[in-house]
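There is one chain below, alone, in structure tokens, taken in the form predicted alone.
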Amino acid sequence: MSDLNSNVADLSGYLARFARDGVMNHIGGKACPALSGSTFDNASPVDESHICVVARSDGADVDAAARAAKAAFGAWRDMDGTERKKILHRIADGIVERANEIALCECWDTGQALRFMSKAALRAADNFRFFADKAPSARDGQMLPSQTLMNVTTRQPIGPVGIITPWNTPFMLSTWKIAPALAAGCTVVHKPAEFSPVTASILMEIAEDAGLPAGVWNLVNGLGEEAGKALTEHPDIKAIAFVGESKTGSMIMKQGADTLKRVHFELGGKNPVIVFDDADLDRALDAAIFMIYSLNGERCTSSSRLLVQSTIAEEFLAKLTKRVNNIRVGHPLDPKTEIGPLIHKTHFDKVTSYFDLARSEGASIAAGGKRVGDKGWFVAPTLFTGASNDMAIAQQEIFGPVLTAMTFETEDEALCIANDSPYGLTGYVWTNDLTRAMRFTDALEAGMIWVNSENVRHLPTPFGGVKASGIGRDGGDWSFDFYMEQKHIGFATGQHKIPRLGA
């Protein structure tokens, strides 16, 4: 990995060209600015400065989108999969031959430290290479024979789809959802988050270079309740595919209700990591600061609660404590560096503004709850101790490098308090106890679960959460089942009786 000088040298030659012609729209094989003209600015959460303005689209802009996709969707849904295969392979191709460009921008665009995302641009090539390998036998069903009928099942794609992605690590979740909407033969509109728009637009360059026909995949930037709004209501999208908060998600739901949208919700959690006293403790410490500082916690999948068994606290805390304040905190392009800044100041002030909540709530600060600096939106990591269940600091999602701890005596305490959440994203167990972990693990609410293991994603495996944190799954032929349509045929094998009306 180059050092940082090295790095923010690059960095200025890839973002020169966005400095000068903004990030725009990609409708119909064409790169466009809105249609209304208006634009938005990004800056880096680095340090404030600008990066580009960026297309900020309406209804009319979104309607183009659709309109498009939809001229391109008979095509696509009928061109044979394996050619559709080697597109989305030549798309990984170029993911690859990027890598470098995609990582620094995402950098610089959302504050995520390179140690961290130098792979995602590789992890989003393969999300692409997996589902292309599973394009020719997208529609492929079963065979169901009964005593009179020879029954079949087919898949189709549902349509044009909507697709809206965060600004945590948005290009390889852009790629997680697009990949399998494509293989599946759906056309695409992709709406990116605000504040993090520059790889979005690098990814569209990507596929056009592949060679995927205009129309396909469609690019629309803007504000959430300006595009964001339009595309799901637009009457031509039959589905939207949306990663980010659960009160979004359920606006979401009210807004496609009209047009009766499929919709799948990647959305919220406040995940617990439960530790007990038969536990690896080095490895469960490990985990637990991995799955909660990684990715400065603006993850889903953090582990956000921590529960540990009152026997091993005290030394499993201070441990916990001394760690967390050895966290590097600095330039994301720092190869060195653990925790970068928070994306944007609104989200800085919503993290921020739990440390004097955790304070009233009686709870302890061990570490952190502070801004690092004077400049961008730098937060140091935050560990909360002797805190309780009932507090917001433990039932609200803070999605930031905030650690929320808690003690337990009793494995039904402990799931007690697991199970006593809104969310339901994913749990990690930590134990010994083979038998205890298939009892937990059976009554933990949560979609995804990890014992002795911090999160190791698998794309064959379903991911998605329960409760608030979500509806439907990712990954596999999971993916699949919301891009596309089930269909049954009844072939008769012979003149079976049927029953004469009015004869």
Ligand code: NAD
Contents of the next structure:
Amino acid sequence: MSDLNSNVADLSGYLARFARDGVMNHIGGKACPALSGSTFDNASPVDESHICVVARSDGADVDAAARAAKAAFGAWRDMDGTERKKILHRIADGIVERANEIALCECWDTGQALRFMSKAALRAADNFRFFADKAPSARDGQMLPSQTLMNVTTRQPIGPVGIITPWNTPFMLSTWKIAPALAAGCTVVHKPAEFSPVTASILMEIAEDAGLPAGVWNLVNGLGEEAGKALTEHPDIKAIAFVGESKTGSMIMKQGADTLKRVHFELGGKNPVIVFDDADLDRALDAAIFMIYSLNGERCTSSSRLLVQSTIAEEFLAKLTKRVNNIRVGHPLDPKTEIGPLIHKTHFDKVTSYFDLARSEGASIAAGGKRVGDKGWFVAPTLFTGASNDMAIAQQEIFGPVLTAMTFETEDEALCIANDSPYGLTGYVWTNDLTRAMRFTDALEAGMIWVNSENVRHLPTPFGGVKASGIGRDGGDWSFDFYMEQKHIGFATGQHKIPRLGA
Ligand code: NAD
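I would like to compare: after the form predicted alone, may I see the structure of the form predicted in complex with the named molecule?
Now the complete complex, all chains and molecules, led by this one.
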């Protein structure tokens, strides 16, 4: 059983080479610095200490990576799907072998607590295995015969794609996008978030060690407005899969317009959890707490708006407040820690700015609302009560361990509040009335809804949001809809009548 001291010792071993060499790009199967030689600094949110320098790429590096991805595309596309399957399974094996290294580095780079990150590394391996198994059938189509034609459809990979990922659970999220792209037969240029570059580099090494052909997957580090922007504008990149903020998604759509980029967006959320008075209230309480305070609240699917029926509100909120005050904030490498520091000072400043805003809007701070310690970006898990849905604390994505609680009287009112949001990623409904659950979920504006459950990801199901929460779906075959083109071919089955012009 690991403890804080042994984890810290292991981590320093893993990080030594990054401290020495920095985080490099990987282009055409080789690790390389940015062509300009530029770097930026990467610090840990735990104590603000320097971790490493990181290649600061610009358009020239992105161009080199896109060319490598283009050159590798034909052979990768035409490789037998069963061969691609074997390589992707070997990547999954590599992730499992290095799961401890990945988890510890991710915690130090992002501030996420180890209790969640060790599972995230293994989930990343599952992502690779799931899409590995789908690789052999990725091109399958349908036969749609008509009176005169044998119509068949087939799917073909769209080409080299750009994948741009955020800093929250960056390792797991990257695999979630990269694995289906590779399984489909696309080649990849990946631009990870500048705040959390370390594990993307480990993932790339694992892929190279697994025998992925050079150029099939390229890694370009850098800032969003530099490397990220260049990737979205590159003519050889056929599609951009993006996970991040809604306003960045909007910028990417504009940047990609001249080259007619296909885009897939997984964006922000302000997700409601609705608790009716007939629900199993103990389970609802556990799930509501888990879905906002796990992963430091830095999770797109977090239940950041609690809507609780007024008949049970007083008791439910009292229990909630007690539990929130008990959540353990601490060193992310301590297995007992439940909340670590926020990713970065910029994000810390954003999250903590909502404490004063909540007061000025007239809400109460029932728990938290303050910094923890004076080093690193720790905040106390926070609960706002007495809020109304028109307040900024109920409308804006705070993306920290901060829950805004409101009450409602009737089902209609709950639905109205839940849907009164620019976002529509997830919703969580707690009721034991089956008919109400069916009625309510049908009218709730969200891409994913769980009834009497927290978010439990099942890989064959569609993942994505509506409204400002995204465009497109991941998971199952939906991922291939994005990374592949549908082709229709009609074969005449006889001598049907062809209109004769000018005859
Ligand atoms: P962000 O939008 O600031 O950055 C995401 C990525 O985009 C980074 O790699 C960044 O460098 C890059 N980027 C920034 N500007 C760019 C530009 N002009 N062109 C191209 N790339 C650019 O997001 P973040 O702060 O890193 O992540 C948090 C956000 O991600 C939250 O809003 C969260 O809800 C969202 N998110 C959504 C999902 C989902 O599945 N819906 C999952 C995880 C995170």
